[in-house]
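Just one chain follows, in the form predicted on its own, and it is written as structure tokens.
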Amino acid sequence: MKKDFLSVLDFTTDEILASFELAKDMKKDRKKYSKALEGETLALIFEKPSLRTRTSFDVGIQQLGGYSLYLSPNEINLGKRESVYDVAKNLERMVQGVMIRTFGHDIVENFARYARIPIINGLTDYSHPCQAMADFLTILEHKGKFEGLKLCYVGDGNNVAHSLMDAGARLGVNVTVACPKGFEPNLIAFQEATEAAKATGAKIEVVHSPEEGVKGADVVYTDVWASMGQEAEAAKRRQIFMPFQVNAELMKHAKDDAIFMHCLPAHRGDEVTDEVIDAPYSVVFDEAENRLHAQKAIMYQLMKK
């Protein structure tokens, strides 16, 4: 039966944990999996620019023995130059998997509905599940466990926040989103995560005080205040979000051994200061590297015959 990865919630807790074990093994011994997806091709559809997603999927499929095919907006332009249905039905006959990085979440959902091959969500305006998988792999590496941990996400209740809530719900990590009023996570996303959290006992909550949110946190996480497509709002958002900047003073409210995370790219001096992102407790580059290993494991799980 075909399986896609459009949301962290598409994987059960056991499947996520198995993915992490696989990723750790791939990280330790790259050559062991050098023929795992030999001869398989992954199409990479990019409607949004990328550094980490492009590099990690491109390098990742090649390290597994497969090939990548980069398709830019000029070649695809989903739903405009050609319908999502037609693109899906064409590609399913030529490649063995598709990664899509786009705007509307409905695009990846429809693509998965139409295509008979695995579809991976490389990012939409609604969610960023591959990022969350890399994030929680990084947390596992640095904390050695999930049970009882608290992650506080500080900033806009965006796609990254949604996927962090999903991952916390599946893995029993308490997730607090600290955001200005009016910038809370999508209500449906919050409800989905809250429902999923019942199985693990994780607490998913939203607060409007960064100090309250960060208090006792094992992990402090932030993201840019204006995501792709919101550039026109950047100046206004900067005024609203400045009290939510992650700086050394805010980090004092977290646990003494807390780590700092950011999905990158970072706007230094806005959502995070240099003294935090460059601090010894910052794991942002471990996190970035783990995009490669986490996504290799996902590709293996979905595409391995």
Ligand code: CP
Given for the second form:
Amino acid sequence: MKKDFLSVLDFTTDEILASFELAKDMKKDRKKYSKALEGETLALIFEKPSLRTRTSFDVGIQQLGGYSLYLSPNEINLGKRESVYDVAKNLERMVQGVMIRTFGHDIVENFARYARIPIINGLTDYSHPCQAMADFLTILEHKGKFEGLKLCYVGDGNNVAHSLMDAGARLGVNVTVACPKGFEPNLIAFQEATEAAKATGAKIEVVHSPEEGVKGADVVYTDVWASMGQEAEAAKRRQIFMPFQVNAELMKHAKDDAIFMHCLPAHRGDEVTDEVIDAPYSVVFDEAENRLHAQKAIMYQLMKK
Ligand code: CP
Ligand code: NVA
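Having displayed the form predicted on its own, please output the structure of the form predicted together with this ligand.
Now the complete complex, all chains and molecules, led by this one.
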């Protein structure tokens, strides 16, 4: 049966750990996997902008011996120029996998339901699972373990926060989301992560004080205050979120050896200051690089014949 990757929760704990082992091996020895997906084509559907996701999937599939096909926001217009069903039924005849970045999460879910080929979520308004996989691979590289760690996500309870909660739940990492009132993670996303966390004992919690959230954290994570599609709210959100800025003062509440993470793009001076994102404890470019390795492993797991 074909497998999709729409959520971190689509993978079991064992599958995630196997994915990380594979990613680490691919990172160590790129040539060894140069024919792993030989001749296979991955279509990349983008309805929002991207630097990292586009580059890492495009380069990643080629490093595995395959091809990529970039379909820009103006190209398909999922559900507008043509129905999601019809697009899925066309593409499955010509390519062996599809990565989709779009707005509504229902679009990727429906696409995956209709298509007989693997579908990868490259970010929706609801989640960003490939980001969380790269992030937890990065955490593993820097901390050498997951057990007993605390990650505090400071800011908007958005798509990135949802996927970090899922990854923490599967891997036994405690995740605290520190956000302003009214900007909590989606209730269903929180419940799904909490349910999954029962198997590993991870604690998933939401607080409204950044200092309380960051206290004792091994990882401090933030993301933009206005996500793609929320540009009109940016000014209003800046006022609300300013007390949640990750700056050197806030970092003092974390563990002495805490690392700082951000999925990027960053709005320097808003959610994070230069002194934090450029500090020696910032691992943001390791995360960006690990998008490549983590997604190569995911593509291999889903598309290998
Ligand atoms: N982090 C991330 O997904 O970056 P892009 O939006 O540039 O792809
Ligand atoms: N929350 C951000 C993540 C970008 C990678 C957004 O959706 O725009």
